[in-house]
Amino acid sequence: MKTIIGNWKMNPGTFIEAKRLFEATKKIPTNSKKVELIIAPPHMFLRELSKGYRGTRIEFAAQDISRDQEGSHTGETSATQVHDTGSTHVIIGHAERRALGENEEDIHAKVLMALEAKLNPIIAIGESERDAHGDYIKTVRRQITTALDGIPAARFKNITIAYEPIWAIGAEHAPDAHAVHQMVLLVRKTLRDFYGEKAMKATRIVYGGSVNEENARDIFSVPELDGVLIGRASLDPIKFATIARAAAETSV
């Protein structure tokens, strides 16, 4: 099965537009046994969209949560509050959150909060640039091991790692399939080295960064890749449908 996570980011501007976009997304034909759809709208739209949805083909994710459970944290949203909207997943550590000052300690705390609230964490990792000395490999391994520190082996089935190199977000072209595969292998090796074979096999890995209707088929063909995290293309039902079709046709 292939997973497609659509991150709407701070779009669209109104709930009427969000509902219209979701209605169009619902109509996208997929083979539910081959394709899993997860939509991450802005927080204020989550409850009405999820509670109004009677189907089972689409699940919902928040774009972030607080590292705290409750208290004096103006503007924050807790994992429990997100779970109460009907959401099943949450994106943690997205590059745009890291750019605002979120650090590895914050991300680890949020992963723990998500699991405690019965949310499935989608942990975004990725280097800001490639260097000739391979320091970016150390960066990616550190991001993984810090985020997952102390996580019980039984919880890895709830974990998704989203490899999304910062330099590819919003870029004209995504890395080619070979480059994506090399990083998938790195993520899996890191999981196996630190947490064992069972944890590695239980963890899902998706790729994000300039995924579109033109390159989706090549990316879905990458061995051991479980899906994609998409931004702009998730706001266009026609492009999203093309990506979903590519997922279904390449899924085994």
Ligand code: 13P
Contents of the next structure:
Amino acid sequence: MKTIIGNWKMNPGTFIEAKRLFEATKKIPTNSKKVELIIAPPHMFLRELSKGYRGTRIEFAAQDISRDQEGSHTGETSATQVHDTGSTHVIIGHAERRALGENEEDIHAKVLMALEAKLNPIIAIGESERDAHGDYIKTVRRQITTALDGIPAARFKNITIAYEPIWAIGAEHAPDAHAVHQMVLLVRKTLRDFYGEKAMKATRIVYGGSVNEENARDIFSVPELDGVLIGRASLDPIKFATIARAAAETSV
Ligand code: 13P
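Now show the form predicted together with the named molecule, given that the preceding structure was the form predicted on its own.
The complete assembly is shown below, putting the previous chain first.
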């Protein structure tokens, strides 16, 4: 089974366009035994898209939630409110949110909030650069262990880790399959070291950063990788369909 998550980010500009994009995405033929499709539109469009959808093949994710349950938090959206839109997932800790000041403690609090509200967290991690001393390895391990601190092994089946190196987001090229595999192994090893074999096996790991219709097949060939998190190519149904086809053809 391969998971494809389309992060629309702050696109498109109007609900009519969002509906059109969703209608086109909906038509992408996928075998639900082989491919799990998750769409993360802006909060503003989540409820109407999700409630208007009669199918079961596509699931919905928010792009962020508040670390608080309710109260005086102007402009924030709670995990419970997101769950109430019919969404099943939430992206937490995306690099573009971390760049706005979200820290690792916020991310940990949001993961707990999501699980409490029965939302499956998609936790985005990834280094900003590859330094010669290998500090990026420590960064990635720390991001994982702070986000998951204290979470019981039984909850790991609800967790997805999205390895998205910042240098590959919105870039021209994604790293090759070998480089992605190295990081998938690091994520799995970190999970095993800190939470045990069962938690490691239960967690889904996806790669994000410049996945497109040309490199998708290569990335789907990475062993022990469960899927991809896509930005730009999720806004183009033709590209998204090609990626979904590659996922189905490489899925076992
Ligand atoms: P791109 O696929 O546009 O590089 O974006 C990746 C991303 O940030 C998905 O969350």
